[in-house]
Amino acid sequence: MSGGFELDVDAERWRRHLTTVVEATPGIVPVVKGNGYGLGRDLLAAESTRLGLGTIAVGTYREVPEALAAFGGDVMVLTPWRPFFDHVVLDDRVIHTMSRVEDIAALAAAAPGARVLLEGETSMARHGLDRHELAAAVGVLGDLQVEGFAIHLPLGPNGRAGGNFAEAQSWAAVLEASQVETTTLYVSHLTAAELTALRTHRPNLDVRPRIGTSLWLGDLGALSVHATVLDAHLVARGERIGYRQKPMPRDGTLLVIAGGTSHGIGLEAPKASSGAVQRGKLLAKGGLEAAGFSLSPFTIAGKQRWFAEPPHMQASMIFLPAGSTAPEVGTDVDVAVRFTTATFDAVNLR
């Protein structure tokens, strides 16, 4: 029984599974951003540092100075320096990271000494240098100090790393030969095996994998969501309920179950559709919710159960039918998430 929407850590297997990816994954970046991929980015600081690691990185700017707080090493910053941004944290931990020459002059001018990666542009297409703006990058240098190279390549089309290596032994060609004067190519979704035949094709760089979802997400059987019900109502069909006075579809049982809105409940990113099957569920999907229901993450009895209406900013009311058995109030209930998008008021390691 927790009386919120809590997250609960199986301690000693979550920490095997990660000493297991650093022992195994030689130069490894943890990627602490975002909302630390539901975990919080001090616990994952904190892991950093038991795990002995010496660079994480963080998504933007104002992520930095709790980082630098919480981590004793290096903070690699993944979005590229601008010239606009009013809180950009300059201090000799942090590692900017460099897409445009412009920016590199400006930076260069404005803090010489500063430590920097130059990036350069992948299938991406998000942030980097062409690799034809390598010459004219390094002619701007100054005094920054270069630490290394980086390269974000994309998804697999299942959602995860995997057939990245070509692009990166590219880039890893291109690097090696151009001028600018780093051995440390910093890499995002390859698999294992592709970054062992980079290093087997490439024995002159130093390859260093940024990780986030692989390392935090890796064993998800170690973490385990709950939410405390509330409050029940036995309901009659037609009985108009919650804030939109909707009719219920049959007589029930209504819960209110801690987590809503504001714990990240009902949002969900956008989904790539491929296929016409898959495209049929997602509209049917979005007729059903276009009617005002909607499949809930939560789990009663074994069973997903649907929305009564949209969650509330901090709890959910979801219909149970008749002939299902209601839980007691204050018992929890199980709850799926996406940790990217999730806000716990708890994280339990236990």
Contents of the next structure:
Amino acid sequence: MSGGFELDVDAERWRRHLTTVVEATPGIVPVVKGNGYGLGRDLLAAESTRLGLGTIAVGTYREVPEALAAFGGDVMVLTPWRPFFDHVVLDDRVIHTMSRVEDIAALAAAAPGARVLLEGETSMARHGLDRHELAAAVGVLGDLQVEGFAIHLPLGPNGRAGGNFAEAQSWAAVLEASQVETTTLYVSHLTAAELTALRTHRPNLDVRPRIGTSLWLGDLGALSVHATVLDAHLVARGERIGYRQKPMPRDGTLLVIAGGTSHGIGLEAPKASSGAVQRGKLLAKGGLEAAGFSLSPFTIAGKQRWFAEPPHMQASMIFLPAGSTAPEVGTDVDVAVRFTTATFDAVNLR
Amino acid sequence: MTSAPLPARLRVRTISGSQHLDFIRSRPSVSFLQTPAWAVVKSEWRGESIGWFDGDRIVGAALVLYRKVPRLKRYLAYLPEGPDIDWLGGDLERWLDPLRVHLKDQGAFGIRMGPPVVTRRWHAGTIKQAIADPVLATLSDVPADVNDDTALAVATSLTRLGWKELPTEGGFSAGQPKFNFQVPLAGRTEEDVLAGMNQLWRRNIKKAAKAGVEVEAGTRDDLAEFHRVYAETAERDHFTPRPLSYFERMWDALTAEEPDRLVLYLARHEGDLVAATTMVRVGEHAWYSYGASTTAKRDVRGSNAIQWQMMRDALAAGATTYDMRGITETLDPADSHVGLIQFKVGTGGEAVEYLGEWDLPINRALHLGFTAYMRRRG
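Alright, leaving the form predicted on its own aside, put up the form predicted in complex with its partner chain.
Shown next: the complete complex, the earlier chain at its head.
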């Protein structure tokens, strides 16, 4: 079926990639969180089962009930447990992340026997225990079962995984010298080569990478996103259109295409590399952008096109200048999406 | 709602040496650098005993050493490993503000102190493992076995009150060491302490006994013999020895305060002196202060025997801590200091981190000048 804002997955190619990654990454814990990287958490949970994996990691406690239903193994929660959470799921298959000494004491009192990970505070400075707090953390564990130690490393240079090897090494050494009685180290954002090096340097540790993006979205060639053209109108220069009655800059075609804010269209994640130069370039581009138009993620006739007005909830209005061949109503156009912010009408495994 | 009465303002004033000593005797322990006798040892500094008064009651004390600025009647007021006040009770301003006022009246342009506050501890096993791990290069890299949040908060309070921590290099600042090694004795028997040592230490203690090494306490007259071995050690280990007169002055001052404040230990093998040390004790805290050993007859393990005797005597005297004093922060096996740490780690004790030494400038210009002058002197 077609007629919306959809993701097509070349199932064979995608699964071939998943298998390759899993086989090359012993101990892998797939991350199944948020919008399921655009693919949906249930699909990813099912794939994790198909891949024969024993543990998945979810982002929040809200995601746990669904994960427990969709997956038969253990479910690890990446967001650290807090005493004020009112939606914590206590289950033998749930592994809680602990990042504050007082929280450990509180969970030990509330749910003795619960399975936990201790997380170290890395240079991310997001969650985690200081290395000097580890003894105190162990001191209040009570009957909690420590399943491992976790570190979440920042992205390396250029925003890619890697470059954090020294920090990973340091934490591995800290874990071994600490009173924390576990030999399982969960890591994020290390390259395959770094994982191998870490295992070589730390033969006593069971290093388990938690991987999301490079597993599920590691072969973008297997994924294609398309949106259906729902309507097309010829417009003249100066003609006012849309909710905002904005005048068109020249003659052309107005396309109404499936995919709006509810699909994640027009939502822009903050860019990591928006330095002064990058911002200058954007300003200098001028053109329609200077006239208050924004570039859309829709590609028509080989070019990324401009929004005629801000995207609506379900559809977007795109301006196509005269001279370009407008697609027929009912046909599909390509869309460039950020998968972690996209919601599709359908995900089609083909 | 009830509210506690406002605490009375504390006042600081000069006290006599005997008042100071009485206060020290009422406490479990203070650093030996905070005893009135220490002012006599440090004869090149002017010493003053001061007390904190809550009304008529003395609630804190310190030994202040004044170091004169060349050509000016202004001083750096130094409170080594002090003052002895309620560091962890909160409201430090209540204690430190009257201190500043008093010392300023005495002509101080700045104050330097070493809060006797332990922030972290690392057990011997942890340090041993860390030395073996190439990634863990300093004690700060190693997860502490005990972390005192209240003590760590003192640093924040001091900073807020305008104090600045003196930078250290490898844990050694110009003043007293930040990292020390201590053997806890509280609630332990001789057997416990011995059992806590590593195999090498136990074997060496046994070996010394079997070889017939005898450890005895010396008199003032034996200081010369101690000094001969000490000078030999200084040459071997490349440090500048203090003159015999320094040790005689220390002996006279400390033993006058308490007969067993300072004890000289001599380890002999078949009449030959093979090791000699001094131990200082204030209440429940005993320090191994100076040590020396001969190059000859190292195999009879006089150093282990003499340490063991000091520990046993400290234990018998009711000490809760046997303090082997400073260590560097490094755990790098390539660093020459690591041998000293390994020797101390073998006792099964723990490394402790103090809050370090802190400065409060009273006259900023003079303080800056003095700091620069001290840096040039090296």
